[in-house]
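Presented below, as C-alpha cells, is a lone chain in the form predicted alone.
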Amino acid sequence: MSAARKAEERAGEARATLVVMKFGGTSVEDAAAILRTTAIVRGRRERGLSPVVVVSAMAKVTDQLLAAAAAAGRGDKAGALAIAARLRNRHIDTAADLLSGELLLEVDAAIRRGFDSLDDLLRGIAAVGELTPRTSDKVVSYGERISSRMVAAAFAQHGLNGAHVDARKCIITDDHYGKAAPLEAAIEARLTELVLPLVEAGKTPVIGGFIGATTDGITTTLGRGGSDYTAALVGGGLCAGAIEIWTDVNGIMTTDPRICPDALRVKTISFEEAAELAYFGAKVLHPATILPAVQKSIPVWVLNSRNATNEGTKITAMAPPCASPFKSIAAKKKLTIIDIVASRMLMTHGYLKSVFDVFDRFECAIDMVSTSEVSISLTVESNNRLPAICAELGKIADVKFEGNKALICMVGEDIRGQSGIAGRVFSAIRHINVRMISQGASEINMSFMIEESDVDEALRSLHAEFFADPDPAVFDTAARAVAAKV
C-alpha cells in the first residue's frame, strides 16, 4: 500500500473518531468551570474519541469588550480603558487559580500582552472618536483569542495534550464585519492542513469561537451566538464523527422552563425542527448552527456542562414519530409590526418588490408576513433603523408600526395534516388576543403575534394544553416523575 493511501486511511480513522465540542461562556466563566470542562473533555478521550474543542469567551466578556468599544468610539478613553482593566484583571486571577509553573507564566504574559494590544487599540479609536464595525470586530476578538488560549494551557496541564490553534487562520470569512460569511471550501482546507495533523498526534486542539478573518487575515466575527457556529464549520470541515454543543440546560425543552417548572427535555429532534426553534427564539442553540451539520449528515447533541451525565438532546436528520402534536414552544420578543397600506396599489405588478427591496436595502429580515386586499403586516427585529424604513415604505404606501411585540412559535411534526390543532391552540389562549397568525409554507411551525406583556401566560397555557401527556419516547418524562415525587 501506497504512502499516501496509508496516510488517507489515517485520516478517515482519525474522522471517524473525531467529535468537535463547543463550551460556551458559562462553561469557561472561571477556574472552576475550566476544571469542569477538562473533566468532561478527558472523558471522551477515555471513551477512545479525539476532541476538537471550541469555547466562547468568558461568560460576559464579549458584553464588557462591546461596551469598552462603545465608549472609546465616544471619545471616552478612560471609560474603554477602565473596562479594559478589570477584564485584564478577571483574566490574570483566573489563570492564576488555574495553572502553575511554567505555563503560568507563559499564559500570564500572553493575556497581559494582549490586554496592552487591547489597550493600544481603545486609545486609538478614541483619539478618532469613530468606532467602524472592522474595529469593533477586532476589539470583541479579545475575548476568544485569550480564553481559548487559557483553556489550551489547562488541557496541557492535565495531561490532554491541549494545543492551542488561532481560529483566524482556521475560520476564513468575507469581510461582511460583524457579520461575516464564512468561506467553506478554504475553512476545509485550513482545518485539513493545520487541526487535522493535531488530531492524528494525539493532541486536543482548542479553537476560539465567534472570530475568524478574511483572506487577508483581518479580524471578523460570525455575530453574537457565532460560537455555535464556529464548531458546526469545524465538525463539518473535518467531516466529524459528531458535535457537541455544552451549555448551561439539559437540552432542548419543551418551552423555557423558567416560565414552565415542568418542562421537559425532548431527547430527539429533527435539524429542521431546531432550525425552526433557533430561529424563533430558542436560546439553546444560534440559528445557522446546524446548518453545516445537515450538509455533512452530522448528528449535533446540546449537553449540560454542568449535568454531564445527562443525555440532553440529540439532533439528527430524521427524528422517530412523536405521538404529541408539538415538540416545543419558543417566544421571540422585542418585535415590531408594520403595517403597509396602500389600497390602488397593492395588486399591482412590481409593488410587493418594491416594499421588500426596502428592508433589503436596510439589511433588515423579516420573520412573518401577511397580506389582505388592501394591506400587507410584516414583523420585524426592532432596532433603531425602523424610522428610516418606515419613512422609505411612506414614500409608496401609508405606513405605521408597534413595538413590545413577541412571536410564539410552536415546532411539531405535520401540523397541517392533524386536524384540529388550530382549534385547540387557540381555545388555550382565548383569553389572549392575537394579531397575526402564520401557518403556511412549513409543516413543522404554527406561529402567531401577541403582546410581549402575554407571552408567560400564552406559554403557560399552551404547555398545560399540549405536554399534559407527553410522549415518553420522545420527551424526558422520567425527569417529571423523579420532580413530582420530591
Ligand code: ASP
Second form
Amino acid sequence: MSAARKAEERAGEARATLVVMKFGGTSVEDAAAILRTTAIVRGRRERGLSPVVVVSAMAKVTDQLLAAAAAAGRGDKAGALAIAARLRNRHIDTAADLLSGELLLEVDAAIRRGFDSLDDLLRGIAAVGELTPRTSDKVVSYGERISSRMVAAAFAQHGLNGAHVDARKCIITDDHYGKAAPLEAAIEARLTELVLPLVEAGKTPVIGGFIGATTDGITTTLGRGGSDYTAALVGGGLCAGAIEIWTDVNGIMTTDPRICPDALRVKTISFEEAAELAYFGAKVLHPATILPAVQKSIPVWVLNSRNATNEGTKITAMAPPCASPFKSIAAKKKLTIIDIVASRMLMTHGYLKSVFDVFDRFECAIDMVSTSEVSISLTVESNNRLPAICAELGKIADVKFEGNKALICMVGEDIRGQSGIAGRVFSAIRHINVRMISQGASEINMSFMIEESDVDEALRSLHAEFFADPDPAVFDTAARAVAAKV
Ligand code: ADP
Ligand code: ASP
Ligand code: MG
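Having seen the form predicted alone, please provide the structure of the form predicted in complex with aspartic acid (ASP).
Zooming out: every chain and molecule, the one shown earlier first.
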C-alpha cells in the first residue's frame, strides 16, 4: 500500500472517532451545568473518541440580548445597558464559580472586554435609534462568543485540553443577516485548517454555535435555535463519525413533553421523519440540522445532559419498521392563514405563479397550500410584512388573513399504505375546529391547521389516541412518565 493511501486510511480512521457534541443553552446555563457537560465530554474522551464541542449561549441569554438590541433600537439606552449589565454579572459570576487561577483571570478579562464592546455597540444603536438586522446579529453573537470561551476554559481547567475556536473564523455564510446560509465548501476548508489540527494534537475544540461570518468577516447568525445547525455543519465538514445534540429531554419524544408529560422517547427515527418534525415545530432540533448529516450519512443522536446515561434518540438513514403509524406529533404556532379568492382567474395560465411571485419578492416561506375552484389558502409564519404582502396580492384577488393559527404535524413512515388513519386522527379531535388539511407530498406526514389556543388539547387527545399502546421496539415504553424534565 502506498504511503499516501496509508495516510488517507489513517485520516479516515481518525474521522470515525471524531464526534461533534452540541450542548444547548440549558446544558451551559450555570457552573453546575457546565461541569455536567465537562463530565460528559470527559466520558467520550475516555472511550477513545475525539470530541469537537459546539455550545449555545447560556439559557435565555439570546432572548435577553435581543431585548437589549430592541431597547437600544427604540432609543432606550438605559434599558439596553441595564440588560447588558445583568448579563455581564451573570457571566462573571458563572466564571468565578467555575474557574480559578490564571484561567479565571483570563476569562474574567475576556468577559469584561466583551461586555464593554457590547455596551459601546448598544450606545451606538441607541444614538442612531435604528436597529438593522446586521447590528442585531452583532449584538446577539456575544452570547455564544462568551459562552464558548467559558466552556473552553472549563475544559482546560479540568484536564480536557479545551481550545477555544472563534466560530466566525470557520462558519462562513452569506450576508442574509438573521438567517444566514452557510457556504459549505468554505466551512469545510476552514474547519480542516483550524479545527482538525487541534483534534490531532489531542485538544478539545470548543466552538460557539449559531454564529458565523461573511467572507468579509461581518458577523452573522443562522437563525434561532441555530446551534444545532452549526453542529451538523461541523460534523459534515469534518466527516465526523457521529453528531450528538445534548439537550434537556431524553431525546426526540412522541410530542413536546412540556405539553404532554406522558410523552415517550422515540428510540430510533429516520432522517426524513426527524426533518419533517423539526420543520413543523418540534423545537428539539433546528430544521436545517439534518441536511449536512444526511448528505454524509452521519448518524445524529439526541441526548439528555441532565440524564447522560439515557440512550437518547438515534436518527439514521433508515428507521426500523414500527407498528404505530406515527413516531411523533409536532405543533408549530404563530402562523397566519391567507385566503386568496379570485373567482374567474384562478385556473388561468400563470395565475398561481403570480401569487407565489409575491411571496417570493417578500422572501416569505409558505408552509401549506390548499386550493379550491375559486380560492387558494396558504399558511405562513406570522410576520410584520403580511399587510404589505396582502396589499400586493390585493391587486390580483380578494385577500384576507387571520393570525393566531397553529399547524399540527403528525409524522411517521408507517402511515404509508395504512388505511383509516385520517379517520382516527379527526375523530380524536372532533371537538376541535380544523381549518386546512394536507397529507404532505413526502407521504410521511399528515398536517392540519387549528386555532393556536387549541394546540395543547389537540396534542393531548392525539397522543392518547396513537400512543396508548406503543410499539416497544421503537418507543421507550419502560420510562413512560419519565420525561426527565421537571
Ligand atoms: P436546547 O437549548 O438544548 O437547544 P431547546 O429548548 O431548543 O433546547 O429544545 C429542547 C426542547 O424542545 C425540550 O425542552 C422540549 O420542551 C421541546 N420539544 C418540542 N417538541 C419536542 C419533541 N418532540 N421531543 C423532544 N422535545 C421537544
Ligand atoms: N442561542 C441561540 C438561540 O437561543 C441558538 C441556539 O441556542 O441554538 O436561538
Ligand atoms: Mg435548540
